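Starting off, we have a lone chain in the form predicted on its own, written out as structure tokens.
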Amino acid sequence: MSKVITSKSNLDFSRSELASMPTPGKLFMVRPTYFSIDYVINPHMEGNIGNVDKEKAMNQWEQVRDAFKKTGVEVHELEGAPKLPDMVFCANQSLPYCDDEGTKEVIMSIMHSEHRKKEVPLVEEWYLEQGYQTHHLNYKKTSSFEGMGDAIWHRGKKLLWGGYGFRTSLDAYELISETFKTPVIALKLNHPEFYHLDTCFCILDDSTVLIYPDAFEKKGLELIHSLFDTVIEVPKDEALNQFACNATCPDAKHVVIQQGATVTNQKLRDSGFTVLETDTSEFLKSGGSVFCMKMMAW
């Protein structure tokens, strides 16, 4: 089923009617050896050029890695590259996929910023080593697509949630839907500080999602509420200052999240999730946190 859905009126299926999709059992992370803030490509970076404690960043990165290992997921580590300070945010360069027969494919990104375009072929090398078939979008048909920063698989279902408006073009999802033969729920983002879908939307399990509601238009919120039984809302200060929605729940039980999101963490616990708090404060300066720092894969 290939289609891009932008409003509830176009939604002609329920969650239970969707085809199943294997859940990823491993992830990779890019070591922050070369992480720094050398330019401004989102509002969070403003005033932070040159303001990274590299030793602290490495310690924080290792803390996030170790939290993922506690959940039982297999963790692969990639080395970064000189002059690519944002490569550590490895949710952005690709969108992997796996079907029920174990066939692994990946669509490589068209990064919005020229500063980040050279990251993509380096990440592609890992996929080729892992036996993935790689795809590249047609530059003539879409201008930008930033991987799982904006495109997030519904847990266990062949359904893609796609944010657009700042780093990814809406027309990219037509190409992705055709390539993977999957429906895409396209959500327009309306706040520049929540420039990727992963800054305001975190799928926890098949029926539960964590969101910052003001990052979306009314049409988007209607779609979210139509396909999730439980929608946990994050307060503005925690969404903006702790990047609470940039969490990750790799096993439908443990939520790895930036520390200090008190209200959000209590809501997660009340919903039956186990919270694993980490400190990503050095990465928050660059507009990223837990979700941005890893890529779930098969």
Given for the second form:
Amino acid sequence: MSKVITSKSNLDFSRSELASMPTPGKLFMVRPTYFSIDYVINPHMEGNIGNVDKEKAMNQWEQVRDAFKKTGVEVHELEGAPKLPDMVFCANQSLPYCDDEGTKEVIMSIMHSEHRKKEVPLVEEWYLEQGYQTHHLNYKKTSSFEGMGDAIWHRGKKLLWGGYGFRTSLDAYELISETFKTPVIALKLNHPEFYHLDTCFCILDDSTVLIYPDAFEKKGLELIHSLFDTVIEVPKDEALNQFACNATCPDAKHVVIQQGATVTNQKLRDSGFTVLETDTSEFLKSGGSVFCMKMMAW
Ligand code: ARG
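Could you give the coordinates for the form predicted in complex with ligand ARG, as opposed to the form predicted on its own above?
Zooming out: every chain and molecule, the one shown earlier first.
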């Protein structure tokens, strides 16, 4: 049975009533060997075709990897593939899950753009090596789903937050809810610049989330405020120019984030988090930053 919640009126549980779920202890990243901007599939890529400094991108990627290592999470590296310039954004090809008994499963994405579809089977190989059971969504029942870019687990809880409207279609969440036997809170995304949930929503710990409020509708904001005690708001310029919501907090303490988001960083520190700034400027040109550059896993 599936359970997809789109407004507060059908929210029938509180955070403390949710089943627990192990927090991921590892992540993988895809090396940017073949990263470039060859086409435009989001507004940030416009005007940037051919505009990636590859050496700089490699250095920045290594900095992000090292920042993750500092938080204590185990980091795996996968190689990229020729003609797949966006594969480095490995938040998108899959959505893994692990239950309390340690059974690992993953749903493979149906990428929205033809340009990115061949990334999915390459990433699937890693899951098979790691002992995951893999699932494929019925493409007759849904048109697209872009993995953890749009579907983010609540920290430590069996609850999925899902964004839809640009890269993922709402009907994908019915299938995901059924496959993982988990409730899904589906949030409609409003602005093309904030085309994935991870561009405007970042869970920091069980009760704290970082958001760019204007990316959501009123219904979505109500749901967010119902399930988090602390909602930290990012100002527009930092959400857009520094992708401040595209941060990652792997251990509920350290926040790896694009450098220069001064207002956001102060708010994070005021809430007790340690900020680890890193420069992802080459990846921002493609519409991605820290969060998109890794996949949390078990
Ligand atoms: N150029 C990539 C695309 O448009 C960027 C993906 C960023 N990923 C993310 N999870 N927000 O697909």
